[in-house]
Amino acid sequence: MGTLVHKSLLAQGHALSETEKQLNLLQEASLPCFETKLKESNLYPLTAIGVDVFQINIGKMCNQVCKHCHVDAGPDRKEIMTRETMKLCLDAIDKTACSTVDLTGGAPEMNPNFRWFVAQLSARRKKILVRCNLTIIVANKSYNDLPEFFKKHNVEVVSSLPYFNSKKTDAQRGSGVFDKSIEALKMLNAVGYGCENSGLILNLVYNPSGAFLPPDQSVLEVEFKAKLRSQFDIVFNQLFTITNLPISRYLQYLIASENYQGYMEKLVNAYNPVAASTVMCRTTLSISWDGFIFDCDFNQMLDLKVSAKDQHISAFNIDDLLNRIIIVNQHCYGCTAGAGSSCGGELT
């Protein structure tokens, strides 16, 4: 389907919400239904097998406006999780045996209750991940102590770095982002993050900058480590490669560049049943800034809530969620293509 047809669909759907428009576009592409692929792999319906990870989006406000951002985050976004909703999340976490809480945004550090929330999770002895965009650390003096704060609570830092040079990084994330990211990485290294035997984990994330799948994660990690060490004396633990899903700004890019149909076909042709069986949504719950429950962060951005009677954290029912059927759609091809993709990188 060509770009002109997509633009026509967008025009026709002007009264629809942005998420409805995106879902319409995903359905309009002449591609095999994802549910059909699951049936062929004897994986339909895809079901949850537990709740080990709470991934919580505590706000869409961000100091950056990245081209690939599926959250559509930026400085102008006002959606921020309140402390009251955070307390509901803590109550829900206490009702489960989850091991990990993954805090994301936007820039989660911009939520005024971010540090309080981390301290509460730390007191519960949960593994805490913070998806830090790095530049927030050097954005102004009030964030300069984040490396020490992260260290105090043994937070695992996961940060996006599209490439080991400024040209590709700034093209995807904004002018000057690479230099600020390098400065922030040095600050994290200075307190022990990414350093051998420190126990302080610093992982980087690579998202492709164009309409293609990420390369082999282990090979790219070796290259990233060598380049960052030799050029900037920076160290880190692991590199995660994540496939861009056709949602929000990345979907807009695919349409504008006339790559939409071709990219979707790449995802479909690379479908991997082994990756499909191990997708992160089977052991994860995603909580939105306003407390609604989703199978994953991507479903959250498409407003595809969980298949449960109670869909808000205020009425959390672990028994209803443990063996739920996962809500799937065409964008799910992104997590099941090639080696698979999750917020923790490759799946297979």
Given for the second form:
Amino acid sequence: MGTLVHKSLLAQGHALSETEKQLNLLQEASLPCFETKLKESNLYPLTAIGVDVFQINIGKMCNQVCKHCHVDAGPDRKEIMTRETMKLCLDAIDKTACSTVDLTGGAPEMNPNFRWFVAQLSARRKKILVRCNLTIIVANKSYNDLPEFFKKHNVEVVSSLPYFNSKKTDAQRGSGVFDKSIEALKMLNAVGYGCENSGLILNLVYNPSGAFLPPDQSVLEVEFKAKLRSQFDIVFNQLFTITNLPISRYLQYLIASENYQGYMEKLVNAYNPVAASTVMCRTTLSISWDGFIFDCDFNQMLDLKVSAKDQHISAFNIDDLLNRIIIVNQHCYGCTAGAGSSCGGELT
Amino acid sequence: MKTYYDPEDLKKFGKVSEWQPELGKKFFDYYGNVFEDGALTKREKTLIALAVSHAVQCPYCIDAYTEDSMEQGFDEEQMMEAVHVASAIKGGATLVHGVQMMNKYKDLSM
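The form predicted in complex with the partner chain is what I need now, so please give it after the form predicted on its own.
Now the full complex is given, and it begins with the chain already shown.
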């Protein structure tokens, strides 16, 4: 257990705010190379197999400073996607057959063009996911109508709740976050989110609050549902368990708590070739706030751009991207451990 | 500093098979089978193992099953309750022998 953080690594001037330092650290650990593991599983080079999901990070600004955040998001981060870049994203989306647009951040709702962007996507009849941190809904009055807005555009809400008690939740996400999250969940339930036959999907995300792997998703979902129902009368659809990847603030936590080597060994020992064959980067494109293209949000935070001639959304070339080789590094062990991990939970 | 218990030794547990491969293999196969889902779930077995680890006071087992319990989604309260179960049984096992003492005392008394 440690102290809560209040500033991003960048604002602290921390060495690990630099992606190069993070990559050096990941390379230095005496662990088998991820590429070698893929070769042993006949999966190297890992290639794209389609573009089903556009995951767009529309800004690093957030009202929370979570201890495990791989984005290093926080109130002090000012990087925000402009409407011009959003328009370029829409042009790119129109050139693909993608089914889903996944909006993330930071707190994506803090982008002043968030609602405009969602409306544009909604008009295109795309499945829209918003990774909502819950507390933004109660952060101030201007966000209180988010549940209604989400409902209007049939947005699928995906929200982090690391545990069904305040101790573990607040330890990871900040003091008072659990109570505010419960309040926000009740507001979402009140408009129908998570309720049977409403068609409004509310999924929760569990990230381990420490240096350990997530539990079996289906088993934990049963417990989450029972506890949230009995203690708070809250309902939701599915629980996704997600492994923390050794990037940014979670990497900093692992090092500061002297858990880095042990955690990496755990990830390596839990390598699952079946999970490796179904990793989300094979069907996803990740776009940064400034319009660069990546294989996934984790690669984005390590500034590992796609292996393609044109790496910016302004020169989007779908054919080139469909034939790309996925950029991998040691952090990828996080997605291939155990049952595997993706933004949609377990892979196997 | 040398100590009797080194946490790093836990990773070497499998090496006990080097000096007796046949029995080692039988033990580890059995161990693996025990923790599979059965009439009890793997998750329930983890919590039992955590309690037993404390009862037998094995530092390797306590490290291993604390981590395992966290990975099965148990929280501090649930895990400490499991330790109390071990404590109650161990304490009870001591105390119940008090009956034997009482019996013997009575046998020897006028």
